[in-house]
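Take a look at this one chain, the form predicted alone, written out in structure tokens.
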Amino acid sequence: MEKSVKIRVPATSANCGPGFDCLGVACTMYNELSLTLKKEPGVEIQVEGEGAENIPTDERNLAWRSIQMLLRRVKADDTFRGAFIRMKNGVPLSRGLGSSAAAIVGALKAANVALGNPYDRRGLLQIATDLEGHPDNVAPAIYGGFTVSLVQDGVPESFSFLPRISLKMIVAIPDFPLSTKAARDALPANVPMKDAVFNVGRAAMLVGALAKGNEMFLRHAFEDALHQPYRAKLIPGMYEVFDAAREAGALGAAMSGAGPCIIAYATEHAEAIGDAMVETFRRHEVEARAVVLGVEERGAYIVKE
């Protein structure tokens, strides 16, 4: 008997300012993926929502490739050679909100449930990291909350925690995409020692202040010297948007992942912060919209089996 599984997976924001490639947070914006594994070969994929017109619906589809990897690892690829996949996407593509991580994690979670959960979350993290290349987005999509991740000898390790602050994330979403490759290509091969020290201090301060619930120590904790200065040329008015968010009441602001979304962190004045960010983008001839998100406390979860 064929088994259908429906999974909801959150958007994620990586880096959180200074935590380049190691910090991430799950957000209350979602993709949904429904999966039915089939014994007959062939895949049928339906996509609606954000970026539907740009997502392949054949063998190239990232969700299907993720499912196939899991099937191979549990040696079930000869048993299940096809699938029906339905994707309902709320996470915009190529905006720095973890759309590829959501596709990967949603697909892996669905396939894992359909097969009787051969992997725990650490096992899924390994497969997702192998597919994505790094754990900063896939970890919060799996675990929820804020996550701190590292990779040791090819094995990712992540832990999650919830901030002891009632934190809101105001995301300004520009009307243009930015590929992760282009953002990566903007980075230098080496950085000055002073910039590395700058980020180590702020990343540690950020995690400590969130875990302890001390807003005072967040004043400079979202600042970064490793990646944002080099990517600023890709996002018109980026630093002015940061300034506008802080002036409107934000605790801090940063690029969301590789951009171009800008994310402000606040406990109040969310609407005013969003308006200020959108208006500042407009002054730089960029149309944007603002959404207010919370921290999603859990990662990908089953909606209906």
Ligand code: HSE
Contents of the next structure:
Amino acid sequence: MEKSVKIRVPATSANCGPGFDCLGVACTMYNELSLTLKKEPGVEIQVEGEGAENIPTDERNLAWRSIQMLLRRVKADDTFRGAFIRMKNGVPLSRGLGSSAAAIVGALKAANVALGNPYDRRGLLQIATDLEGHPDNVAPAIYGGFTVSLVQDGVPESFSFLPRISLKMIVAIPDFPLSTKAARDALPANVPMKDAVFNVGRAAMLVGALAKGNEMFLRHAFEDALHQPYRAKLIPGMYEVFDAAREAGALGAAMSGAGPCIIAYATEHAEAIGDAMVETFRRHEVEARAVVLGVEERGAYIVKE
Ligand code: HSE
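Same protein, different condition: the form predicted alone was shown, now please give the form predicted in complex with this ligand.
Below is the entire complex, every chain and molecule, led by the chain shown above.
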């Protein structure tokens, strides 16, 4: 009988303000992916939930391309030439919540389990980073928690920890998508030294304060000067939404990944913060909804084997 594997994988938010391309956090919002590898060529893909109308169900499908890469790396692509994939998506597409990382990691984890786990999580991180281009979303999707990542000579290194603060993440999800490419194209090739210094201090402070559970030092720790100022023009009212979140009681707010979602970090007042963010977006003629998420402790995991 052909073996079927079902994986649950969390949404992720990258950057967390100052940690451009290196910080990320797993969130309590999920995609599920079921995979049956087949010896016969051909892929059948069913998608329900977020993005069901837009996700290709043929050879272009990102989950299938990820599975094929893993099969090639373990030289099993001659044995398994086809697959049946079912995706149940809770993570909205092109909003800055790691939908592509979730597709990649869910697919890699499923294929890895189906093949008897030839890779450990570090091995999966390498393949996922090769596919995604940077590790900041795929790392928390694999490890869970809050992750710090770097890439040395093409090899990613990530570690994960759980914040010692009961952190809520209030995400305002606008009704328009923003491609990561467009958001990356908005960035300059070089940044002033003072902006680099601004971010180094805040990124270090953010990791230290979360790891130690020192809420007081988070007041400026979600600020950024490296990418958000250049991307603000892509998200109407962005800085006003940050201000509204803080005024309603958030510790800080930032773009989630490359946007357009805005994420506020708080320990209390989550509902009021969400309302304030949505209302401020509305004043800038952006329809948005707010969801309150927690930090997901687990990375991609098996639901059924
Ligand atoms: N670090 C990435 C960016 C996240 O901000 O462009 C999006 O994939």
